[in-house]
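In the block that follows, a single chain appears as structure tokens, in the form predicted alone.
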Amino acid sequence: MSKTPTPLKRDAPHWAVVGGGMLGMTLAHELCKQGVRVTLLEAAPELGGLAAAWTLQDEETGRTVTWDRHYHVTLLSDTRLRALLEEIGLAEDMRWVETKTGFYSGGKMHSMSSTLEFLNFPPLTLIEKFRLGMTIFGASKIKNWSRLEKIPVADWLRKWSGRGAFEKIWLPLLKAKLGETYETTSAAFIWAHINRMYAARRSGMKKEMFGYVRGGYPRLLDRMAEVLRDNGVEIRTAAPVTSAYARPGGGVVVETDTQTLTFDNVAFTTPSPIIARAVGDLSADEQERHNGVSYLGIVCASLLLKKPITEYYVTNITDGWVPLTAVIEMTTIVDPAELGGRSLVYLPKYVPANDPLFERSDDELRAEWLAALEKMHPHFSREDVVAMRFSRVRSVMALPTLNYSQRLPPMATSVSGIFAVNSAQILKGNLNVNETIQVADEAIAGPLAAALRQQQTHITAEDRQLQSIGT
């Protein structure tokens, strides 16, 4: 993982990896540690994903303000990432902090950050709230979690906290995060969850220890490609692939809207469904698993506020009249000075793919969403809100289906010299950006790792044969 990229030799491999969010930059600067050319292609303008940047403007003082399109932080479980900062020199601009926990229920704002808080919990008896406390701490005990991927998580959660805690808590959680495809959501869902902040607070003293790049992840992405570009990765924007496809004699050809190009092998980290419709030789069951793949997507909102809502990073809500899956308070974590004295809050609302919401303008969900923040909290006013930017994407998360491991399509493809290494790939574990780069990890140490070493030999070969022929 620390490994120096690896000089290039003559005629090396050439890679391509397709997309240019973390996963796909990631993939880059590890297959560059292996000696081989890479060129990354990426759809987008810019880089990043999921993690990239856009500007919102302020109304009041016309300034701008670039920051993460979509919320994230950093725990400190979160060994991979803080790996990979520490390898591109951004380990010593982490900034920590204890964060807090809120619950929106019964149309009351409730703190859930601390062991006493949980149990002096209005909306829960005080069994339920055993029940549900030993749910969560049995979760965070189970090591065998494929056995999850047979049970739906309702039953699961259901058995294992009671009717009451079930329908009080954790029903409209699921609601919340997954609307109506929680009903086909195995229990590995939640148990992902759990285990992550599980680690989370082991690794800070049973604190909830949150952390952030200063500069966000506009300096991350800016750094990573600097890297990349440093080690030889050539880096193509606005390259959306239209389609690839095996070459006779060895090979992939590329095609993007305006190029034609050739690489030994190329790698996709793009979701499953753009797999599927570029890779057109892909056998009938590859298809089918790549369209079989169920995403989840998200309409998110970032407000920059002349002052906070609350003192939570996130709150929680389980009244369902709220249009909303939480409320994150991000500046609870990043300095307000980052951010031109302004708070910075967003307003998530997870649905899948093919849902309506994705439709309705800006100003209708403007009007509905800010409805229900004065609703929620009678001290706040739309008139606090000096700039609203909504986020739109259809295929954020591929959700953990009943048996989704045994539908889940192989990295290395049928189609010789191409790859599909995509967040679809993460078994144990909820998408966040710790997940997603160790796929790049998982990859390099199993499918793709039988090309490079056929390719190395080859080289190998060729050196030799020159140093014959040299002598």
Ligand SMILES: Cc1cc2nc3c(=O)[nH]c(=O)nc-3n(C[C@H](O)[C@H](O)[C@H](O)COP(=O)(O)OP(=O)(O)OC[C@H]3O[C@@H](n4cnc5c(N)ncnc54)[C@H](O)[C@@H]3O)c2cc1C
Given for the second form:
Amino acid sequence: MSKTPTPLKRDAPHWAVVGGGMLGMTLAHELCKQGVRVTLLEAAPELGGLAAAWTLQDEETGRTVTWDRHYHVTLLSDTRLRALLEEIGLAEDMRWVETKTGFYSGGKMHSMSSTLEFLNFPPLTLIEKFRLGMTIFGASKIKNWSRLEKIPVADWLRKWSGRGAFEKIWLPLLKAKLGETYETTSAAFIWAHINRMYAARRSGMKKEMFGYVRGGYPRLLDRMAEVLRDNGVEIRTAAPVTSAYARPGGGVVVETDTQTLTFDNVAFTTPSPIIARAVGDLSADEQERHNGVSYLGIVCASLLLKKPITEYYVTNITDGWVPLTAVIEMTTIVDPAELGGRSLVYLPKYVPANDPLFERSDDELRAEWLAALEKMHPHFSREDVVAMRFSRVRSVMALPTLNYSQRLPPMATSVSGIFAVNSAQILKGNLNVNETIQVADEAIAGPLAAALRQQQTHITAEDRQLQSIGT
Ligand SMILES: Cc1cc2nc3c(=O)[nH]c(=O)nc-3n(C[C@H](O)[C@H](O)[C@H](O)COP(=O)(O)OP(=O)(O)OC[C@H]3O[C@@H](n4cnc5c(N)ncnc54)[C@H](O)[C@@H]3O)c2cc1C
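For comparison with the form predicted alone, provide the form predicted together with this ligand.
After this comes the whole thing, all chains and molecules, with the earlier chain placed first.
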């Protein structure tokens, strides 16, 4: 997909892309290469969605730090994302770092960054370690992922790892990541997770290498927006789409909270329930499919600290009393010089979209989460925190529930000219930018291709007509 956009023709077909996250921006970029005019409509005041930037104010110095609202790393195996970075001129600015993983289990911190450390991991017996290791190795060899869709993840892990390893490791991890929704999640979830980590190691000299673009996603998004504008994309932020419907005689009408616009085609990249709400003319079956996608949400705190809290990029947590999914020490990867000399830590808690956690105040969460952090890391004190900000998003990741692929909404909707191209279409992976932007490629090569071909034929015919008039 490295074709360079060609200059726009007069009367080029006009597409709207709804949603200015990484998927919407990539789709807009790829549509440009097809010679169409693109308008990108984003509800928020800024681009980026889940990858958007935000600013933390250092209470001690008064200085501000702008970084990702949610932690993001790139893996060596993220080839599609790395190709995009190459295309927009940021590949040279990647910084790769070898990282370590920690496990907080039984009230203690354990390093889990090498096979030796795994073998010394005290909570498991030797047999439990062997079975757990074989489960991970076995999963990495499975090619036919679709049969895993039919099996609940807990059943699959219990069967292959045995009761001991399941109850001591897998179950607490599943609960920390998925809450009670682990019961309806398929084994494809863990397969995708293991494969991503395996692929990263395969391409990374067996070491866990994570990377980021200097300047983080704020820089990546700025550059992406610049490239889009250079290619003629009109970017409208603070433009929430409220409805879209087919116009009698052709084209699509799109309503935002302040405007009514018309396009030849529209591609939604927003979460599925938003598509169901905006496109009221979808068939009953499509409505049901979009509304039936179960989303996992997140409450995620960003903290600036006077000093680092841990040497691990990620600390997985198996102790049920800790109200967090993990602890992410971003400064194990990102140079603190980029963060005003501070340490940047994220505290994520993944929960279902309707979880009461979303209703709790910042003050309540701050008191509870910092107390937990103090208990986990005795050298940490809340006095070290110079900034703390909470992000709440209800629709983050479509859960791979049982037989998910059979209940997926179609990308080409029943409403003429409207497409649903969102991250819920990811089947063979978990949510990450590399997988997400490949949905744009699949859409262009698949369901959008017919519309694009038809429009290109139309333009060529018009061109020929104009040429013959001119001669
Ligand atoms: C805590 C966390 C950590 C992550 N870590 C990583 C990581 O380390 N590495 C990695 O590769 N990926 C990571 N990801 C995943 C990554 O952020 C996503 O894969 C990616 O950002 C999804 O992009 P998207 O465009 O599909 O969705 P979104 O970013 O959700 O974009 C959808 C956009 O649609 C807009 N929108 C919604 N409704 C409307 C409307 N009515 N009209 C117009 N616009 C609308 C939204 O405002 C939003 O901007 C992480 C995600 C989270 C939450």
